[in-house]
Each structure stands twice: as structure tokens, then as C-alpha cells.
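Single chain ahead, by itself, as C-alpha cells, in the form predicted on its own.
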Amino acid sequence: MVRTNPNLIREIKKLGAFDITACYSCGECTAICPLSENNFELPRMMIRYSILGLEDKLLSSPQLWLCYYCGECSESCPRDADPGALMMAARRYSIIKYSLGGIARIFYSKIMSIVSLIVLSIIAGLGIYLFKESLDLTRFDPFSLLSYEFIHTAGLVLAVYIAVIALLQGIKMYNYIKHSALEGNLPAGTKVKNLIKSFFIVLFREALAEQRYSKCERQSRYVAHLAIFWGFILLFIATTLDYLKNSNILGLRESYEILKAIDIEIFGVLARIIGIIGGLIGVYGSIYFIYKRLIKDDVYSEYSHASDWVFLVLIFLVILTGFLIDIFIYTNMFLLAYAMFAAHLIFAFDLIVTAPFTKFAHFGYRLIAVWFYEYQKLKISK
């Protein structure tokens, strides 16, 4: 027997789907959606699940995560029901339900999200104050603010935190989605083969190129979205190279002939170049979406949820403070460089700690969902 949640549509409406009950299921949204295929009716099927209170159906549907809210369905809706907003709000609802103990609900409340960010910023600030070193004001040395050991340990703790939370919440999502995605009587070998094949399809087409987003008419949004993603990838690579430059791992050069010829400084140069490129495209992407949400000239930006603003502003501040550090270093304003470094660490801490429960989580959940969706397509094609 299918369980229903009579409060489902009411809760989803609170998360941004204000007008969806005007829908009378005409199917116009499905007809125009570039992602509606293979008998998977987007977004109409998700609308019906929501209105009928079929929570398990909604949470177990990979199709929910295919949508990038291009807004074409909302613009064509004869009832102004804004089906695109329903898809976005339903994903917020899903993130809350997938999260451990429903903790993500905090970050989808305007007041609580602000309070939580203030608390996290205070914790990060206190950590910097309590563990600070003696500043070297004759040059900029980040390890004279916080020791290498402290930054290394804190980085590992945050990495483990992200990995554990992501794994547990990913498993929770999988337990929902597996019933609809993996059902069928395919031989075990064929299932494994299809899962591996669909994984690589997702890795190259969705994760690295966001191919589905490129199907939307608004290519400028696609480019900006891709810029934020690749900006973070390049900044992560730059941070890793900088870590290798300062890490004891490079002490292995004394033991391995192949590493003796490596100039340690090359890691720093590469980190700087890659970091600047990543920062520039990341700033472009974040400014684009901030600007669009301010001028509200598109259907997707007419309403901005608090979680959208928190995510975009934190991304912008993390990248901006990174650039300001370099500017103050080159102008020999080392005290200001240290201040920007401290602010950079605080904003990065806020972004990382909240990542498993906010817009960042979309990326992970989307990849899992699209993986199983591609598997479904392979299964159907058989």
C-alpha cells in the first residue's frame, strides 16, 4: 500500500513552490521540457507526486534531479503555476529529508540559516584567535598566523567530516532511489555492466560538462553555472599543489631519484596560476547569478530562497578575499593581507561546514540520481 503525506505539498510550497496548486495537469510543461524523455514526464510527474502527497515516490525519483530550472516550463504554463519552482522546492525538500536528523532544515529557514552562519563564523574566528602565532609583518607568511600543523589538522578534520556526512546521506538517498532505479530482472552481470557504463556517462557528460544544462535555451546561465563548478575544481587543484609545496610529503625527494630533480617552487607557481584562473571564472559565475537575482529579469530569479543567497554570497566572499590577499601581498600591505587571510578562512569554514546541507549538496545528489537515471535508460533500451 502506498503511503501518503497530506502535508507534502504544503511543506514544498513553503520552500518556494508558491503557485503550484494552480496546476490543472494540462501537460504543457512536459511538452516543452528539453529533458522530458523515455516516458519520464518532467516536470508533470513530480507535480502529481507532490500534490497527491506521494512522498516516497518523490524522494525515490531520479528524474527530480535532472532539472536545472531553466524556466522554460514556467514561462509556457497557461496557469502561471511555475512548475520550475516546484522542481527546485522539491529538491530542497529532498535535501532536508536525506540529511542526517533533518538538520538541513536549519539552512532552509531564513532566520535559522543566518543565526547558524553567525555562530559558525564566531567559532572559526575564535579558533583563529586561540591558535594564532606571532605575525611576521616583514612579509606574508600564512603559517605565522596559524601553524602549518594546525591548518593541516583542521583541513583533515573538515575533509573527514565532509566525507562521512556525504557518505551517510548518499546512502540514505540510495535507499530511497534504489527501489525505482534498480527494479527489474536483469542478470547480475548485466546490472553491474550497465552501472559501470552509466557511471562513466555521468562522470564525463554530467559532472564535467553538465550536458543536460546545455539543452536549455539560456546558454549564458549554462556557462555561468559551469564557471562556478570549474572555478571550484581549479581552486581545489591550486590548494592541493600549494599543500604539496609545503608538505613533508615532498621530503620523499630524498629517497626517490625521480623526485630529486623536482623544483619545489614549481608547485607554488602552478598553484598561483591555476588559482587565479579558477578564481576569475568562479567570480564571473557567482557575480552573474547574484546580478540576475538582484534585477529579477528571468523567471528563475523572480524569487530567491535564503539558501540561494547564502550559497552565492559565501562563494563570492571566499573567492574575493582570496584575490584581496594577493593584492595586499603585492602592495606590501601585509597586515591587511593577514586580515583577509583570516576572513578567507572564516568564509571557507562556513561554506565547507554547511556544504552537505545546502546548494552544494545538489551536486552530489544530482550525480547519484543521474547515474541511476542513465542506468534506467540502458535497462529500457535492452
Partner chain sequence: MAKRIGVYVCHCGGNISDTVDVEKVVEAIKNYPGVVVAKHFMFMCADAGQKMIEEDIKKYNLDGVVVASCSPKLHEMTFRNCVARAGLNPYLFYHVNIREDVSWAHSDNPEEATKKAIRHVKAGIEYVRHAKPLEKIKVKTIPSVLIIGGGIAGIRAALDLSRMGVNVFLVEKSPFLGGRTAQIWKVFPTGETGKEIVRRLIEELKKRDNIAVYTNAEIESFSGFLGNFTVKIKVYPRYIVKKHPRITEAIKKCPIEVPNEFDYGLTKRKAIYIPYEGAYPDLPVIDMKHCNKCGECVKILGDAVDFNQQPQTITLNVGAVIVATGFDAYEPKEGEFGYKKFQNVITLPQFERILDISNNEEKIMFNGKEVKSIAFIYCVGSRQIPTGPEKVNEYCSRYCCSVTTHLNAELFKKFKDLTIYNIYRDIRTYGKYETYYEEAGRKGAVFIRYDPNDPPQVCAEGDKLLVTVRDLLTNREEIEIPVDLVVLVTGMVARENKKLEDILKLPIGRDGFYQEIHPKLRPVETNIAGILIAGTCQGPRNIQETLASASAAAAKAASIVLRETIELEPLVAFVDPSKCNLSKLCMKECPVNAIQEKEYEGLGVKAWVNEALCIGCGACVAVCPTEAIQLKTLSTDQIRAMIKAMAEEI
Contents of the next structure:
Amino acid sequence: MVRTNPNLIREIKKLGAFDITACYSCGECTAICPLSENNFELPRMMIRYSILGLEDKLLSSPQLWLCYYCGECSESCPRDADPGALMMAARRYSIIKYSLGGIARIFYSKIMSIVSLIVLSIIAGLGIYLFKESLDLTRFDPFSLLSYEFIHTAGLVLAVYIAVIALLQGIKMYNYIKHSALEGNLPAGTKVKNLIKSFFIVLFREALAEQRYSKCERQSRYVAHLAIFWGFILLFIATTLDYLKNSNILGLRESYEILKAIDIEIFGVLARIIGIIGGLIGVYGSIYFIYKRLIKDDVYSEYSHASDWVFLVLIFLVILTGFLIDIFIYTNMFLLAYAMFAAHLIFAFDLIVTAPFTKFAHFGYRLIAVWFYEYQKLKISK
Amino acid sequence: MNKLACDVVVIGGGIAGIQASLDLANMNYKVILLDSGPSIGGKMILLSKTFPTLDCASCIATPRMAESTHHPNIKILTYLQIVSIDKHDSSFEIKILKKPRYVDESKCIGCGRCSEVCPVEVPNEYEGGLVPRKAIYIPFPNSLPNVALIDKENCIKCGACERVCPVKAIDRNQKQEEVLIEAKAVIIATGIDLIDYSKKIEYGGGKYVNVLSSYQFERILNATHPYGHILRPSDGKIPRNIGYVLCVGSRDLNWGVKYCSAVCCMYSIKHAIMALHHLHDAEITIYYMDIRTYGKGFEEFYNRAVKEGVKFVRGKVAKIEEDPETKDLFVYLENFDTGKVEIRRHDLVVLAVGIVPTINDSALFKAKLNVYGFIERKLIDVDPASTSIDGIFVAGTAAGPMDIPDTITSASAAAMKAALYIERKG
Amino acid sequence: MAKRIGVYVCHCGGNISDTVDVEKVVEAIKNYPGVVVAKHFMFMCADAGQKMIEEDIKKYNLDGVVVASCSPKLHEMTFRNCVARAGLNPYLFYHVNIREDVSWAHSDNPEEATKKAIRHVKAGIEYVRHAKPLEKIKVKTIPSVLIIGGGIAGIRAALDLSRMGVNVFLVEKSPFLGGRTAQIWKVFPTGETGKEIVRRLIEELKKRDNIAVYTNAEIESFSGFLGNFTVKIKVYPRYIVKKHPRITEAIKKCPIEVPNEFDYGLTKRKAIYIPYEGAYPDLPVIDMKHCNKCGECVKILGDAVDFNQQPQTITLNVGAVIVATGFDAYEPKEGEFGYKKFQNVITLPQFERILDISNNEEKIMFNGKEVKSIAFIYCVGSRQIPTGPEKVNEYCSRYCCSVTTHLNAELFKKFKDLTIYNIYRDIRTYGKYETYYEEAGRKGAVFIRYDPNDPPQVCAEGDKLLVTVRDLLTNREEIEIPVDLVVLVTGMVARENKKLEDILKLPIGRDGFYQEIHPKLRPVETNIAGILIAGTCQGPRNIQETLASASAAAAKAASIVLRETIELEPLVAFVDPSKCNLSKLCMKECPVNAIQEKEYEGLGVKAWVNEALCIGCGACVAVCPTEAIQLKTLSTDQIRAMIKAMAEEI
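Having seen the form predicted on its own, could you give me the form predicted in complex with its partner chain?
Next comes the full complex, this chain leading.
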């Protein structure tokens, strides 16, 4: 027995599902959805939970995260109720609800998210200003802006921050979706085996290849989405390599013979190559989505929320400033390169701090949901 | 130019137009009944049986057609095009263009020998294209006037028909003819057409041979059935498992119309019951969202279908796929009884295609149309036969989707209003 | 006696020929005595078939025609007219039914069916052989129409007929016109109030001088025949005999307060009252059941009040009657969805009254509390599932879905922050009414589908209600819905009107509503010639449909009474005075008192049939000891010959 609550749909409607109450429950969306599967039907049941106000049911549905918003449901909806928008809005609602203390709410208001971004940027800017070293203007040496130790510590803090929040929010989410577990019990050994097996399925198929997304009709979107993901990963690798090259950590080399053989410069070259590739595809992906959201020619891009913009714009700026650093280095405009570096750090800081609450969070929640779903599938396939 | 005069011009020779004409004629008004097609009778005469009584449609429509043909107060003109309708102070002037049949209507005795010898075969639109007709043809067995016409576009001018015609009725030199009718009032009874379901790509867009429109299935079930039995078109096998998809184009903002077509639920149930009578052990499944059996005796009819074994499954069919080998069909839907997405196989799928108004030239009819293209009824809550123009009245489905009883009632009401208008009493 | 008979056997496009071998039938009877031509044809009723018969009559000089086809109910008239066009007396024709009686009944046994068809056709030939030419009976019509029921159907029909120059008597049982429409808050599609619609019709009515309105009146007796009925009506006193400028004051002064039935008791009225502002006639009525004759009103109104007014009987002569007595709203049983068990469970008509009464408020108030959430439960009293021998309303009430979804949309338009749940079975917003369903949803109405075998339960939770239902749209999830008000969407039921039904002998269908003769061929006529039905007394329908049916009934009535004379079928009895021995048995048996005594020249007093009254039932024929009384269209000789032919070996 569950109780209806008229306020849920009012909240969700504010998050983007403007027409959803026009739904007359025909099921066409669910039957047409390429990602809908037995026991994990979507999107119609999510619509029902939202309209009836069955909040626990909604938040317990991994289906929300199994959806990639292909838009086929919205395109075929006979009532123009836009089920895809409901799924998106419900995900936004879930991000708020799963977030610690509901803090993510900030990023679902235009004004609040701009204010918080400004505040974050000021904090980052102040940090750079306060801890800055003396700039070496004859060449580009990042550690002449901020010391190695500072960057190291700050990076560590941010990494811990992300890890803790991701863990806490992940647990919160899991506590909800575990109610959607299918009936049946398996022996402990099989459980572990399935858990590992489904983890690798998630890692390779979902995280790295976004295979489910490729079932959507619009392949260009799938490519762009994958481009953002891989652009981000590659840039992360490039940044790490670059950092490794420039950091004292390679002092370790002195201690180990085998490491001595490695030419440090190879890190730089690799970082450049990977960085350029990653940057290009990342820029492509983010520009694709920014463009789509500006021209609104597709069902999924018709309505954009503050959180979508925060994520897209930040990732774009991070990549852009990263590129510009390199350009200014090669053109010997070191002062500008430093400025860009500072901006790059600020945007990266903003991106990382807001990540658990904006669209970035999709990545994490989706992986948990898909892992859960793959695990359940293994459970019934037995 | 020919000139005619009468009290009321009724546009549209379907059951609504016929009923309105008969009512007016019985009140002693002179009526001219116009039909753009080669025969009066409209959609109803082409139906098999009518719900919920299951009496045959031609048994009801044929005598009405005959009565209107023989009524001294009614003149019928067919195969024509309305050129203009103009309102003057106290009268209307309707200009029509009578299209040439290339067969002399006054001579032809409807023996059909010409069709027998004609070598040209084209899809028969009256049979939903399921079987061919000839280039010279009588539209359907009980057409009125029961005379042949030549389909000029397909005629190869071989002269075979001229040679066999016993009364020398074929006249290749017939020209179109303008006729001007003066009338005191006008009734619009232009009726409906089916929604073009080829727009629904997910249903095969008319490509799958074993996906029939409800009209085609209606013809298959008809007593004068084109196949002589219920057969599926691809291989002539008797279908054992028929799927019936409701709301094809109706209630669908995506590619169809916003309104409900008001008749599909009932005709689909009728088809299911009739099909079950022919194919005793067949499985018939109707996929629906809401069963709208709202009229007198309709709910009882629905309950009867359930008792007789027709399966009703709630869920809108999202797409249909064809097995390229067997030509069997697979329908995709979310079944609300199980909560699962199901893919179900059928030998034959019938689409309950919704209805749209036939009127496509609003300027011509003068009377205002509503957003769906039906005639707008001005004083709908006190006088449902009225239109935006005084003296023009609307009958039947030209005003919106309705079933046959409602159509007949609205036609009688329109006749009453036209009579009152002519009398100007009040 | 016909000697040259033509026989025509119809295929009915397979309806007959799929079972009956029509060629064999033709073969079997073509040499039967008297048959000069026998043919079969695809559609005998089609123009070509009729033409064939006409030509044959002329060509073979036929003096009798038999058509074997469908039921005579459908086409007897068609073929009678057909033979008449060819110059043959239409009563020298017989219609043999080999479809309903033969092919449809014996589709499993074609051989026997064919034999049966042959027997029937032979009997038909014998009928024609013994038939006599007859003439139609001509009756003068009275150019007046009686309309029973003063709701919108009755008023609409009255207006139409009146404009055609027909005198109308409009008889209403209650003291005021307007019926149930006036009780409605907002009417689709225009959103006007019901009262506004009634007002517009009444405005027109007031302008007519050939409509006589009798309120507080009932039908007492009814006799006569098509074109010439005599009806006695009883008009009960109003006790207010004329208008007076101080009427409002007098009503205020009345000390007695009783629940106002117009508002389902939600408001009070006085013993002297007008149920709502603008009611017509704009003359109050005194409700003698409650009046204590205190005289307060007399003090103000003086001789406008007449306590001694007596019921009056008026005799009306009319050519046709339109019955437009309307419907009753279904009254839920006690405890049905919590009705009468909880105060805040009400019916849709009651809710309409609440909304209408508080039309100027910005909130919906009920029992002094604001209503912020409403649950509509659909199909209450409609689409009932039979569970035992008890009769249930199996039918769908047709109008409720459109009305309620429209109401949803109107409520959202007027009141902010309202939560509405619609607990339904199927939403039946047919035709353009679908837009109301869509609009309601788009504005936020929630729709929940219930299984009639597991209906929603209503119980109390504090001063709120809790509706528990399994939602078929949400995997049968059991959900609890807390609401302030539950509105039962009650359907229409046939009105209790036994007296009128007995007097007019109205045909009643299985659903309790009056039955039309044929839903498609003759949707507003009954099997009693001259009695027409309009509006919701025939079955549930909405305002537009009611008005259309009223105009259609008016058209039929006009076509009866506007002709000076009408022709009746000579399907009547007649007396051969030479055989009659005046046993008077026939007179006792006749259900319509059509047989009287009459002086015949040279034969003395014998029985005589008033043809205009006779209904051709044949009861007299059966009792006549001397076979003196016979039906014109079916004599004893004919019956004997037909039986003989039928029994013959094949």
C-alpha cells in the first residue's frame, strides 16, 4: 500500500517535465523504447510513479538511469506528453534527493547555480592568488605559478572530496534501488561471481563503450556523448602524464634502475598527443551538445536545465583553456599561458566541486544502476 | 448552362444526405441531392453489418436509396463537382460541374456486359483495392444510379465495350456540363474519409500485405465479399490469429488527429464477432486503450464479444514488424495485464483507422470549419444543426465523428431546420 | 383470384444464397399453378431488382407478385411501392421471409433450408392467389402535437413545431420548465451554465403564440390513432393565479422552510417558492404538502393567491405525441462507495449544484471546509456487472465521461492548487470530447484505472476520506488516495413513470428506457404510430444529442400532422354482415373497442369495425363463431391455402 502525493509531480514538472500529465498511459513509449526490457520497463512506469506521487518507488527505480534519452518515446507519444523529458526531470529530481542534504538543489535554479559558480571561482581564484609563487616568464613552468606541493595537496583534497561524496551518495542511491531487486536468492559463491562478472560488463560495455546508448536511433548523439566521455578521460590521462613529467615524483627514478631507462620526455610527447586527441573530441562532443541545446531542434534538447548548462559549459571551458595554454606556450606568450593556466585550474576546480550535483553525476549513478541491472539480469538468467 | 431550382440542395448522398432529403421531401419540399461520386449511398452502403444489432448495412441503406430515387420530390445528381456556393438575399446559387461518365445515363441498363469484356484491370477502390475492377464499371452491386462509367485515366479506348453494349449507351464525346441550381437552403452532408495510415511508418505505412485497414476488412467480411471467405492477402490462407489495433490515427497528436473517431471501438468489436462466426476457432485479439462502447446497446455488445471469446488486451501497439518469409506479423506493445513489453505474432493485423472530414475546401462551403476540418456548429448548445451561415445546415459526420443512429437523427434535425428556415417562421 | 403470379427470389448478396440454393427454389416453383415468371437476383431491393419486377408486371401482365427475401419488416413497403409503380394493387403482393426465418436460422443445413424456403414460397404464392386488392384507409389529421416533458428536449421540439405552424401543447409534470439542464454548472462545449441554455430556449418560447404550456400537469387518458388522438390531461393547482409585483417579499415572509429538491437539499426553499432565479413560468407555486395556510403570503399578494384552486381536466386533440420525459440520475445505494455513510461522498449532480450555488466564490466550500482535493469515481450505477438474478444497469451512461473530464478542466481553470483524481474504468470521451480528456490531463488531473471486480474502497481518515484502489495502469499497485471530497459519477437511469407508460403503452427496452422502432431506420419513432420519443427518455445522451433528437422528432411529427390526411395500412378487420349473427364475442375481445353495432340495410343490426381504431390484431377473428369477421390482409381462406401449400410433399 502506497499513498499518493500530489506535490511530487509539481516538483518534477518544475525540473522540466512540462507536459507529462497529458499522458494517457497507452504504453507506446515503453513498447518503442530500445532500452526497455522486461522487469526493467521504461519510461511509462516512471511516469505513473511521478504522477501518482510515489516518491520512494520512483527513487528506487534503476530504470531512470538505464535511459539515455534517445527521444524515441517522445517522438512517438500520441499525447505529446514527452516521456523522455519526464525521465530527465526525474533524474534531476533523483540527483537532488540522492545528494547529501539535498544540496544539489542549488544547481537546479539558474540564479543559485550562477551565484555558486561565481563563489567557487572566487575561492579558487583567491587560492591561486594567495598561494602563487613568482612566475618564471622566460618559459612556461606551472610550478612557478603554484608550487608542486600546493597542487599536490589541493589535488589530493579534491580527490578525497569526490571519493567521499561519490561513496556517500552512491550508498544513498543503492539503499533506494536495492528495493527493485528481483525475487530469488543465489548461493554466496554465485553472488560474488555474478557481482564481479557484472562489474566487468559495466566497466567495459557501459563505462568505456556506452553500449546501451548505441541502441538509440540517433547515432550522432551516441558518438558525441562518447566523445565527451573519452575526451574527458584522455585529457585526464594527458594532464596526469604532464604532471608526472613536471613533478618531483619522478625523483623516484633515482632509486630504481629500471625506471632510469625511461626517458622523461616521452611523457611530455605522450601527454601532448593524447591531450590533443582528447581535447579535440571533447570539444567536438561539448560543442555538439551546446549547439543542440541552443537550436533545440530535437526532443531531448528542447528544454535545458541550469545543471545541464553548468556541466556542459564547464567541461567546454576546461578543455578550451587547456588548449589555449598549449597555444600560448608555443607562441611564446607565457604570461597569457599562465593566465590560461589559472583559468584552467579555476574551471577544473568548479567542475570537480560541482560534479556530484550536476549532470556529471549521471556518470556515477548510471554506472551503479547498470551494475545493479546487469547483476539482476545474471540473477534471473540463472 | 443548365438551370435547376428547388427548395433545398443536399450536398452529399450518403445516409445522412438521403435521410435529410427524404424527411424534407415527405414534408413536401423539393430537394436536389448531390453526390460527387458515381453512386449515392456513401460509406454506409459499403459496410457489411451495422452495430450493435448486426443487421446488414445494405438492407437498411438500399431501400432508403431506392426510396429517394423514386420520390417525386427528390432529384438526384451524381458524379459531379461543386464549383461554388453563393448566398443571395433569400436564396443560394450552387454551381456544379457534372463530370462526364462517357456512358449515357438515360440509356444504360446496368447489365454489366461492358465490364465483362473490358481488358483493363485497376484496383477497385470500393473493395479497398483488394480486388480489381475494370476501366468501365458499375461502382458496386447496388449502386444508384445503377449505370456504368468509364474511368478515363485507365481506359485504353479499345472499343470492346462499345461493341457489346446492347443499348449503345457508350458515348465517348460526353463533355462536362455546368449546372446552376437555385435553392432556398443548403444541407451539407459530406461525410468522412479514412485517415491516411501510410503516415505511420511504425505500422509498415501500408507496405505489409497482411496489415489491412478496417475498411478492407469490412469488405472481406461483407456478404458480397471479394474473396468469398476471410482470407489473408499474402497467401490466401485462412487466418487463425487476428490482431486488431485500435486508435490508428485517432487520439494521436503525433501523426493523426486529436479527437476520437467515435465508431472504431464498436466496428472493431463487430468485426471480431463476425470474424469469429466465420472462423470458429480463430483467436481474435483487440488491442485497446479505452473501449468506448457508449451508445444504446453498445456495452451489451461488448460484453457479448467478451463472452464469445474475443480477447481484449490493453496496450497501444507501438510498432508492427513483418516476417519477410512467412509474412506473419509481430506487434509490439506494453501489455497492461502483465506489465511487460510483449511481441505477439498474428496471421493478420487489422488497423482500426480513424476518420477525417472529406471537406478540403473550406472557402467553397462558406460555412466555418473547426480546427479539425469539420463544419463548425454555431449554436451547438441550442441548435446543433446550425452552421456559421444562416440557411446552411449540417447533417451527419460532416459535423464530427458519429455513428449511424446519431447520423440519421442529426440528418432529420437538419431537415427540420432547413424547413423552418424556408418557412421563415420565427 | 390471381392467376398470373411472378415469383422473385433474392440472394441478399450471399446472406440467403450462401445457405439456400436459390436456383433450386426457382426451379421448384416455376411450374407451380399460377406462376408465370420466376427469377432470382443478387439484390432484389436494389433499384435494378425493383425495375425488373416492374417491367415483368407490365410484360407478363402479372396480377400477383411474391418476393422471397429478408424480413418484411425491412422491405415489405419497398416492394409494395415497387408493384404499385407498375400499376398493380400493392396488396396483391406477398413478402416471404427466407433470410431471418430460413437462411440465418439454418445455416448449418443448406439442404433442409432450401426445402423450407420452397415451402414458404409456395405458401406465399397461395396467399397472393387468394388476396384481394385493397385501398389504404384515409384519416384526417389534426395539426397539433402534444409534447410530454418540459425539459430542453420538449422545449426544442415545441419551438420547431410551433415555427412550422403546428399547434403545440407542452405538458410538464413539475411546476416549472427546464428539466435537469438547469441544474448543471457548466455545459460543454461553451462553458455556459445550464440555466443560460434553458433561458435562451424559454426566451424563444415566450415569443410563440401557438404553444400552450401546462405545468403541474399529468396525462390522464389517451385514445385514438395516428393523426387523431384524444388526450386528457389533469392540471394540478398552483394556488398562485396571477403575477404580482411583491412576490419576492411574499416568499420571504413564508415561515416554512423545506429542503430545495432542485439543489438536492443543499439549500432551503419556502412553501411558496420559485426553485431558482429565472425559472419559468415566473410565477411561484405553493407546495401544499408543506404549506400551513398561515396566510402571510395572502396578506401581501391578496387575490393572486387562491387556496381554493382545484385540479382541472383538459381534453386535447392532437395528431401526434412526442414523449420527452427525460431521465433520473442514478441514486447510489447506501454505502455504495461510502455514499450516505460519509458526508463528503456526493454524486455528480449534487456537485454540479454545489459549484453552481457557490459560483462567485474563489474556493470550493463543502460543509464549511475548503475542498482542495477531489476524487471522481466513474461508472457508478452504469456498466454494472450482473451477479445474480437482480436486474442491473448493464449499459454505459454515455455522457458522464465527457461531462466529468470537462468539469476537471473547468475546475482547474477556476480554482488554483486543486488536486483531482479520476478513478475510472474506460474514459469514453468519444468524438471531439476527447479534447476534454486531454485538457484535463494536461492541466494535471490524475487518472487511475480500476478493475470493476475489485472496485475502489472509500473510508474515512480524520475529516478526510481515503480512497483505496488497485491501479491497473501501475501494475495493479494498491494505492491510497487522501481527498477532501469524493464525487460519484452517477449515470442516467430510466425514469419511474409507470402511469404514463401504462396510459400510452410505451415500449420499454431491456435497459428500461423507451425503445425506438429501429435505431437506424427510425430512431425517434416507437411501434405505436404517432408516438415519438426524444431526448434522454430513449437512453442516455448529452445536451447536443438530446437537442438533435428533439428536432428529429419534431420533423417526424411535422410530417405527420402537416398533411391534411394520412393513409393507414388496411391491416384491419371487416365484417361480412350476411354471416354475422351478432354474438358480440368480438366486441368483448377487442382490446381497442373498435367494434360497434351498426344497422346494415336489409340485414339488420350487425357488428361493424371502426377501421381507424382497429389495430389488426385478429383477436376478433379467433372468437367469431361464424367466420363473419375477417382480417382484410389475412383471411381464413388464405391461411388454409397457405398451410396446405406448406404441408405439401416436395
